[in-house]
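Take a look at this single chain, the form predicted on its own, given in structure tokens.
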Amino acid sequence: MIRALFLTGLLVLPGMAVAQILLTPEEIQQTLSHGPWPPQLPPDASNRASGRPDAVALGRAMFSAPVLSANGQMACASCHDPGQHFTDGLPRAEGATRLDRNTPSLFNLPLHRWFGWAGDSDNLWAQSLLPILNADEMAQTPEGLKSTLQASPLAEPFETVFGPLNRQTPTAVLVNTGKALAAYQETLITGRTAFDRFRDALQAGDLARAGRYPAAAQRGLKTFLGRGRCNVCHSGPAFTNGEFHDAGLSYFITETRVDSGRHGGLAALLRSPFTLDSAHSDDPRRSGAWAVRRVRRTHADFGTFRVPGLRGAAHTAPYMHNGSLPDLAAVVRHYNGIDPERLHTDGEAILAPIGLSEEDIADLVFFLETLSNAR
């Protein structure tokens, strides 16, 4: 019927007024796949305290909390602002100096496979704990976090959720406080957009009620579906594949200093006892784990980093791993003009330019937009 209904574009129903339909079939089967939204998930088999409201209510509290830390400043908010898309607006983040990477926002995170910019944990709630003990943000060590915890209002709480924290292992605590803020992040999911609204009604069939999605909108999803190829890397219904890919940007922090990316995030996951495969996994069938078990690093790995999702993504400027692009009109100028020279030459042959005109452009940043409520 679909297929039916497109001539020249328009599509004219009795009794309605038309309503310009721009995508093929094919394409709009394309954009079926990036739906529904938001996701039914599961909770997270490996985190006891998933999905559990007293879990994710101690989760929230912890997250605002700076006893987290060890001269008690500092706050996984402090960073991950809940009034700035729990980012921090900043091209690199301040005071997390060990690679000098733009703070990501934190919604849509269960989605995941693998967390950070270079996939250093393969579950939430260890991911969570890395800016607790890392000396550039927290420094907190678990025998400081358990004595802090004992010791502030967060105890009883704590207690309510994982039991009386005197019997338990500091490391104990440490996880477990990563399990609680897990629970929180897992409720951090975007709202629906105009994208979903119209992808929706395609589904439905109403093509009256999806054509009132904005011609120029339109236009910048056929081609992020066609000649930008950005739904090859940009998938599914977060509009990511979740797994990294080489951008074709300078992988030097300074002249000496160079971040490795994903080559050097899988050292981190192999070497780290929080993985899905290890004791403190809730999971008893560890039916996550063969990812890790798997994993292997490769060279073609330097320099790679993980696939943001874009849902939010037009507030959360400045992008890229390193911050460098301004704005998303500078992240669509970025692969309109890649350089092929920049990428490995014993890697993924995805990228190479586009050719888009400046009109084309600003469909293609207009559509990105109304992935965020911005349009």
The other form holds:
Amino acid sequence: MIRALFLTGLLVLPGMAVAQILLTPEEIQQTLSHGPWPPQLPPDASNRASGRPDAVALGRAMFSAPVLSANGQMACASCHDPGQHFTDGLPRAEGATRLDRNTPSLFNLPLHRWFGWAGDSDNLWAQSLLPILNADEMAQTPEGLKSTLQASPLAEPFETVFGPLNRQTPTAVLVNTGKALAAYQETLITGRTAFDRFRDALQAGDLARAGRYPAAAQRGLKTFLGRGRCNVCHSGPAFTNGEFHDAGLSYFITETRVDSGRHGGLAALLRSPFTLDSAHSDDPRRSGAWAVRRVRRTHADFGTFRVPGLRGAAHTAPYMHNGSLPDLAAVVRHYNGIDPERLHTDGEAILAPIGLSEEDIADLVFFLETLSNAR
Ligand code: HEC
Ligand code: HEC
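Since we've got the form predicted on its own here, give me the form predicted in complex with heme C too.
What follows is the entire complex, opening with the chain shown before.
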């Protein structure tokens, strides 16, 4: 049916403007793969607090309270500001020299299997512990965290979820703190957008409704799926394959320091005591880091970063791991004029200059904005 209606191209309905579907049947199939949204997400088996309302409330309180930091000055929300889509609007986070990276938004994290730009963690609770322990951020020790929590108003809700504090080792308190923070962050899922209404109308064969999706967005989507080849990496409902690629950004932080990306991330992951194959996981199945323990790090991992999801991205400028691109138009221009010589990773034969006109660029940006309720 979709094919028949597509061939008609234009669909005129009584009392309505002309509704137009510009996609080919193949493009319609590809479009369907970017949904449905929101996704059905099972609880995180590695986190017994996952999905528990009391743990979510505890995690929300911990996220914004400075109680987790040694000097009582810094909260997760200091960088991941809930009023700014859980980021800070800066190119690179202030005072986080372990990273020197852009603060990512925290939406749609349950759709990932690796966390951080370089995949330092294979689960969300372990990733949530890194800023607590990092000397440049919250500078806590497990012992310090336990005694601070015991003396804080959060002790009571913490004990409701995880049992008496005085019966937990400092490390167990730390891990449970990560699990409460993760339970909260899992609930951060971006809302439905104009794109989702378009996609669902296509799936239902309701071309009149689908035709309300602006022509500029449809043209941008065609570029996204076609000439731009964006969906090779930005695939699936969250618009990411969750893996690591080289998108042609500089890996120099200063003239003498480089960000090794996944190469360093794998090393951090394999060193971490808090992986899914550790005793801290509540899931007896071994997974995550276990899958890469035997994989040798190679030169090809150098300077690759995790593909970001694109839902909500219109609200999280500036972009890329180093925050070097100020807006979505700059991102599209970067891809449009990409220098294949700059792609430093072996075998990354996906990206090439696209040759988009100014109008094509505006359309692709328009499309990206429809993934964010910015249109
Ligand atoms: C000083 C700023 C800062 C603070 C404070 C901070 N973060 Fe972050 N956060 C960052 C940066 C920068 C990254 C990127 C890290 C990387 O690439 O390894 C990040 C990454 C993350 C990620 C990975 C997101 C993804 O897309 O994989 C999670 C989860 C996270 N932070 C949660 C937290 C929690 C929970 C806290 C509080 C305990 C916190 N952060 C405190 C700056 C901060
Ligand atoms: C080879 C895989 C690949 C392809 C193809 C690709 N991207 Fe990306 N994209 C990435 C990676 C990896 C990053 C992060 C790069 C970095 O920070 O170094 C990224 C980052 C982005 C960002 C920034 C998101 C953020 O939150 O910072 C946007 C927007 C984006 N890509 C859009 C596109 C568009 C539009 C296309 C098609 C023209 C495209 N991408 C093609 C892998 C890809």
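Positions refer to the first chain, counted from 1. All figures in this text were calculated on a predicted structure; none of them were measured in a lab. So that the term is clear: the rigid core is the largest set of C-alpha atoms that superpose within 1.5 Å between two forms.
- Once the rigid core is overlaid between the two forms, residue 296 counts among the residues whose Cα shifts by 2 Å or more.
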